[in-house]
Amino acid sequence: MERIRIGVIGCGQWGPNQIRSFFFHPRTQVVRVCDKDASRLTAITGLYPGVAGTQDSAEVTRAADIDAVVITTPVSTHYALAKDALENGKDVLCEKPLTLRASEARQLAELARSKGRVLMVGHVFLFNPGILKLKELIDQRAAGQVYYLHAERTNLGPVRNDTNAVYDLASHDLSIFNYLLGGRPRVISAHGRCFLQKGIEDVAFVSLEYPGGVLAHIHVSWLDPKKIRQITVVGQDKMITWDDLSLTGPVEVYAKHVERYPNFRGFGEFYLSVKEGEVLIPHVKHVEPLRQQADHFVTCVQERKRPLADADSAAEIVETLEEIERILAGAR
């Protein structure tokens, strides 16, 4: 099968991870990268060999010899590129969000089907093997009923001056909620604050509820002390936790749960106890994350398959972003 000719747009704090993905992949060839900055593209194309540098996007969108797009860029300017890319034939990875707007995302999921390309957004949380466990838990039933989730996405920057917190962090927790759920949320709350920037929320704390009842927190900064990477699952039975920067395993399991017991001193009372039990720490196999996003892109493209980080998928995600968004801008 010959390999896949792609063209990488934006070579800034991503892109240079998706140039050395499919760069080094055994079924693809890296044509062409596009940036503004000449020097970004002087020390892309001096670190790979026959790769060509340009800083003009429609040569990377409608060229002739690439096969596939992939777009790193500022989220403002991935709707024009990603249209662009779908209209002269090209399939596309772009990095999440998909857009800014539910309305541009829902666009460019429909080009994409009339065009008969593969569109695909860069959750690459949904590769992530700490979360496919945790998804495999989950509808293995190992926690039980799942009462509430718990994620916590802080570092001390980098701060970004084109979108705020939610759009930048939050869009990963809201790919995983979603994934880890089988759905979206119907309700939707938030609180955040604009220390650093005015207009840009730079700390925020997300409550949602998903179906069946399910609620869901995320805490998402860019000021803090520390850099977390963790969600907590709290169900009737077990409880289990992932944290990406663990040393020993990414996935706990907490035999720990709450008891109800008839108390016959009242009719219909009850008296709860807390039981505790073993931590279990399941293997999980490592692999980066990124390899296997670039892996399932590859397949879909040869194989003109739905890619799981789909445009409806990502739709939705922007769809919840925006609404986020205008809780917060009324807030201001």
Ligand SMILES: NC(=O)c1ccc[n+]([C@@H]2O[C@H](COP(=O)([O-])OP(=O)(O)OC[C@H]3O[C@@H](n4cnc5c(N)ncnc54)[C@H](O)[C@@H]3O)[C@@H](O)[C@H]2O)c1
Contents of the next structure:
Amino acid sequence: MERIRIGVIGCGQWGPNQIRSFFFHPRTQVVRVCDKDASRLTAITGLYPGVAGTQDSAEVTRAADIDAVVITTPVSTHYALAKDALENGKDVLCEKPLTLRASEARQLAELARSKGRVLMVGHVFLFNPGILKLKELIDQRAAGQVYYLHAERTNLGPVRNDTNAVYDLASHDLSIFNYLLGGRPRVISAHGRCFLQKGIEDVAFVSLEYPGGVLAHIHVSWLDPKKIRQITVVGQDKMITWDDLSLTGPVEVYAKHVERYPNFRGFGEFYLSVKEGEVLIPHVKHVEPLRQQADHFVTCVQERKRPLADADSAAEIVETLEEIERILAGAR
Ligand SMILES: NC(=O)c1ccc[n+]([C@@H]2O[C@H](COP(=O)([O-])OP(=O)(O)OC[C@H]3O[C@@H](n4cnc5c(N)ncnc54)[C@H](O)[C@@H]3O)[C@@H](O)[C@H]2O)c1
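Could you please show the structure of the form predicted together with the named molecule, as a counterpart to the form predicted on its own just displayed?
Following is the full complex, with the preceding chain placed first.
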């Protein structure tokens, strides 16, 4: 089978990771990379022999020698670049979140459909082995009925200026929660503050309710002393944690719960008893999520399949982000 010829637009902080994934992928060839900033191009083309550089994105989106375009530029540029690539018959892998506005995301989804192109979004945590294990455990009802989820995603920077911390960071947690729970939130509330830049929240606390009454909470911050990437799932029978930075294994299952016993001294009353239990650390094979994501994109392009992180599910995430943004903006 012929290698898929790839063009990558955006060689900033994240772009080089995508370039590496596709450069070393056995079924792709990175033909050209693009960045407006010439110094970024020199850095990349110096690292990867045979890869050409251009400052003009049209030399990627409209090039006859490119089959698929990977977009790793700031969110505010995604819509125009993805639209141009799709209109010119390219398959597209676009970084998350797909766009700033949900209407734009829906347009791109429709355009990809009408052109018969693959449009996948880089919701990379759907390829994270720890998150896959969490999904497996929830689907097996290992925790019993899920009561609530809590996500924490903090660090000191990197600080962006075209989106707030919700678009930048909570987009990951929304993609994870929607995947774990198989739906999207129906009730949304949020608090945030713009400590560093006017009109751009660097910290936010988002509360959600999913179908079935499952509560979810997301804390995101660019202004925190610690890098934390954690999720807690509290269920009726067990509690499960995910820690992407853990050295012992990303997932821990706590056999902890609260039992109800009938209180025979009262009438129809219960007393609650806290049950402590062992902690299980299931084996989770370490594989690089970004490589898995690249592999999935390549398979979808070659087999003309609908990707896991497709444009419709990505548009739902943008809709939620937009609603959170509306709530936060109302309180600025
Ligand atoms: N999946 C992840 O875990 C993850 C992590 C970091 C960033 N990202 C995503 O990757 C994207 C880029 O983030 P980053 O941190 O690399 O940003 P960045 O600002 O470091 O880099 C963006 C690069 O794009 C270039 N650029 C901007 N507009 C361009 C255009 N029209 N044509 C060509 N080049 C252009 C800039 O010169 C810059 O070098 C964002 O969508 C971000 O959300 C994803």
